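In the form predicted on its own, a lone chain appears below as C-alpha cells.
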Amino acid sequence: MRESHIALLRAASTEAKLLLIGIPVLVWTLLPIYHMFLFAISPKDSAFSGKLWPDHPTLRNFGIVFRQEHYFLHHFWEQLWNSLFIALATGALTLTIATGAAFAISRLKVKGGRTVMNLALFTYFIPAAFLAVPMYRTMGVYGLLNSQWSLIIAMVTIATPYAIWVLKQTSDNLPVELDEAAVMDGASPMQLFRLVYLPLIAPALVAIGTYAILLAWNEYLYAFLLLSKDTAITLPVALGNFLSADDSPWELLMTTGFVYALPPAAIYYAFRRYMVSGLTAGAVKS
C-alpha cells in the first residue's frame, strides 16, 4: 500500500513538472499566432494599439485579401495556387524518389547504395542557404529560371536525402522473412515493392510526404531567387513585397500570413498521428 502511494506521488510530481514546462512553452508558441490574428482583425489605424483585443474588430481585411483589392494582392489566388502546386509536386517527387531508393538500398541490397545515401546525407553539412547561388547559376545554365520546376527541383534536392534515410531506416526494421515468403510465392521485385513494402511503411510515407510539402510551402530564399514573375512567384515571396512599401499595410500582411498558415496547420492536424511514429520509425532497431 505504501509503495503504491509513493508511486502515485511520483507520477503526480512528474505530471506537474511536465505541466510547468509545457504550459509556458505552449503560451510562448501561440503568442505570435495570437498577435498575427489581432493584426488581421484590427483596422489600419489601430493595428499597433498594443491592446489585447481591438476596440473595433473587423473582418474587412480578410475581404480585401480574398477579393484582391490591394496592389500587392492582385495575384493572391494565383500565387496561393503556385505555392500549393509547388508543395504538392515536391511532396510527390520526393516520395517517389526516396521510396524507390530506400527499397533498392534496404531490400534489394543494391551494390553501392548505402555509399550513395551517405554521400547524399553529407550535403547537409553545407547550409542550404550557401547552395542558393550555385543552384541559381545551375538553373540559369539549363534555362529553368522563372520556371516553377526550378523551385520544385531545388526543394526535392534538399528534401530527398533525409527522406531516403528515414524510409531506409524504416525498411530495415521490416522482417526479411516477408520478402522471402513473397519471393517463394513467385512475387517479382515490383510486386514485392507494391504489395508488401509500401503498405508496411505507410506511416513513414505520410510523415515524409508531409515534411516535404511543408518544406516547399514555407520556402522563401530559393523561391525569391529562382522566380521573379508576379504570376509565377509563391505567396511567401509576394508577402515579402509588402515590406518594400513606404507605408506597409501590416494588417493586410498579417491577414495574408494568417490565411497562408491555415493549410499547413490543417495538414498537420489531419496527419498528426503519423508524424511522430513515421519520422522516428527505425530510430531504434529491434
Second form
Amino acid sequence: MRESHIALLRAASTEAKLLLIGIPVLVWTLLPIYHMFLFAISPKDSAFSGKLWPDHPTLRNFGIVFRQEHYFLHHFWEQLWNSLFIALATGALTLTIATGAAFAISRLKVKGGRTVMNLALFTYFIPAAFLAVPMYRTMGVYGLLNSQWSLIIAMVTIATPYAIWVLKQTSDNLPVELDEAAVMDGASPMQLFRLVYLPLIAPALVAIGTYAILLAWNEYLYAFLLLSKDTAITLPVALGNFLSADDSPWELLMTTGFVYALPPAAIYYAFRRYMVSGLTAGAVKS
Amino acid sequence: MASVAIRGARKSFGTTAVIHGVDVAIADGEFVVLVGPSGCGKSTLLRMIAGLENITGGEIKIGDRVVNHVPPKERDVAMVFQNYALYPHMTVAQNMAFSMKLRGAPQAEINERVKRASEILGLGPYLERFPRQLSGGQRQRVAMGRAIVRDPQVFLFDEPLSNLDAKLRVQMRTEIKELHQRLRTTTVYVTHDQIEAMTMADKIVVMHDGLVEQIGTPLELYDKPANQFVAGFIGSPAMNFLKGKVKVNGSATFEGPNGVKLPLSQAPSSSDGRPAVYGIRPEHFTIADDGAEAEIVVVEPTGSETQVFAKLGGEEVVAVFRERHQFNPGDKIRLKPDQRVVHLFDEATGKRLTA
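Any chance you could show the form predicted together with its partner chain after that form predicted on its own?
Complete assembly follows, chain above in first position.
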C-alpha cells in the first residue's frame, strides 16, 4: 500500500513539474494569438483600449473582410486563392519530386544516390534568405516575376531537399524483402512504386505534404520579392501592405491574419498524429 | 514443376567470391535442403535461383531453360522469405492474389486459386485480416499461400521457420513437408538448422565456405559423411572427434590422445602409423568393462535420454544413453565405441578414410 502510494506521489510530482514548464510555454504561445483575436472582435475605436475583453465584442470586422469592404481588402478572396493555389501546388510538386527521388535512391539504389543526398544536405548550409535575391534575378531572367509559378518553384526548391531526406529515411526502414517479394511476384519497378511503396510510406507523405503546404502558405520574403501586383500577391504580402498607410486599420489586419491562421491550425490538428511520427521517422532505429 | 540444374555456379560481390563453383542437380518434384553454417553461401545460391542475385559464372537451368539472364518474374519460381515479407497494407486474400493481379489474371480464376490455397493452409477464416492481425505461424502460412497460389515451377524457401518459436517451428516443419507431399512441387529450402534439413529433405546439400561439401539423402550424410565437416555438422549432439594414429598389427586399433586405445573394425595395413581423426557419434558409445576409462564432467538428463560429458584421454567427449544409469560428476566410467560405426578421417584434409 505504502509503496504504491509513494509511486503515485512521484508520478504526480513529475506531472506537476511538466505542468510548471508547460503552462508558461502555453501562455507565452497563446498570448499573441489571443491578442490578434481580441483585435478581430473589437470595434475600430476600442481596438487599442488595452482591455482583456472588449466592452462590445463584434463580428463586424469579419463581415468587412469577407465582403472586401476596405481599400486594402479589395482582392481578399483572390489573394487567399493565390495562397491556397501556391501552397497546394508546392505540396504536390514537392511530394512528387521527393517520393520519386527517395524511391530511386533508397529502393532502386541508383548510382549517385549518395551524392544527391549529400547535395540535398548541402543546400541547408546556405540560408534561404541569402538565395532570395539570386532567385529574384533568375525568375526575372525567365520572365516569371508576378507569376504564381515563380513562388511555387522557389518554395519547391526550398522544401524538396528536406522532403527527400525524411522520405529516404522512412524508405530505408521498409524491409528490403518486401521489394524482393514484389519482384518475385512479378512487379515492375513502377508497379512496386505504386502498389507497395506508396501505400507504405503514406503517413510520411502526409507529414511532408503538410510541411511543404505550410511552408508555402506562411512564406513572406519570397512572396514579397517575386510577386508585386495586387492580384498576384499572396495574403501575407497583402497583410504587409496594410502597414503602408499612416492609419493602418489594425482591427482588419488582425482579423485577416486570424482568418489566415485558421487553415494551418486545422491542418496541423487533423494530421498531428502523422506530423509527429512522420517528422521524427528515421531519427532513431526502431 | 521442373527440375533445377546448377552447374559450376559462381558468385562474387566485387572482388569477394562467396560461391566458388557449385554443382547441384535437383530432380523434378524433389525436396532439396541447402544447409550450412551462416556465411556458407546457401542463401546466396537460393537467391541466384530466384533471380534476386545475378550469376557471376556457371549456369543455372530451370526445366530445360538456362535462366542466367532471365528476370525473376519470368522464371516462374515463388519464394518464401524468412521475415514473411507480407504486404502490410493488404489483406491476406490480397496478399495471396497480388502476383496473379499483376499478371492480369481474370478475377474468377484469382478467387478460385486463393480459395484453394487458403483451404490447403487452413486460412479460410483469416482472408479479410491484415498481416498485423495474425500470429507468426499464420503469417508464415500466408507467405506460403502466396507461393502456392502461383502454382510455380519451383518453391524457394529462405529460412522460413527461424522467426518462429521452437514449438511452432516443429509444427510448421511437418506442415511444409505435408504440403510438399501433396503438391509435389520441386522445392529448394535453405536452413542453418541440421534437424530441419534431416527431417524434411529428400536430398541434403551441405555447404561450407561457398563450396558443396556433400550431397546425399539425410541418412547417407548421417551414416557416411564424406568429410569431417559434414560429420560434425550433421547430428546432434555433434560427433566426437579424437586425434591420434592408426595402428595395424594383426588387428586394427586407434591410438587416441594420451595413449587411449580405441577399437577399429578394419584398416588397411598400409595405414599403420597414419595420423588420423577418430569420429564417433555420442549415441554409439556403450558402457562396457573393456571400454576406455573416462571421467564424468557434466550429466544432462533430458528425460528420453541422458547426455554425459566426460574426459576421455584428456579430451572432452559426449555420450548419449537411452537407458538410465546412475551417473555423477567425477565418476569413472568405461566408454566403448561401437566399432562398426566408427568414422575415420584424414587429419590433414578431413576426408573420410573408412569405406
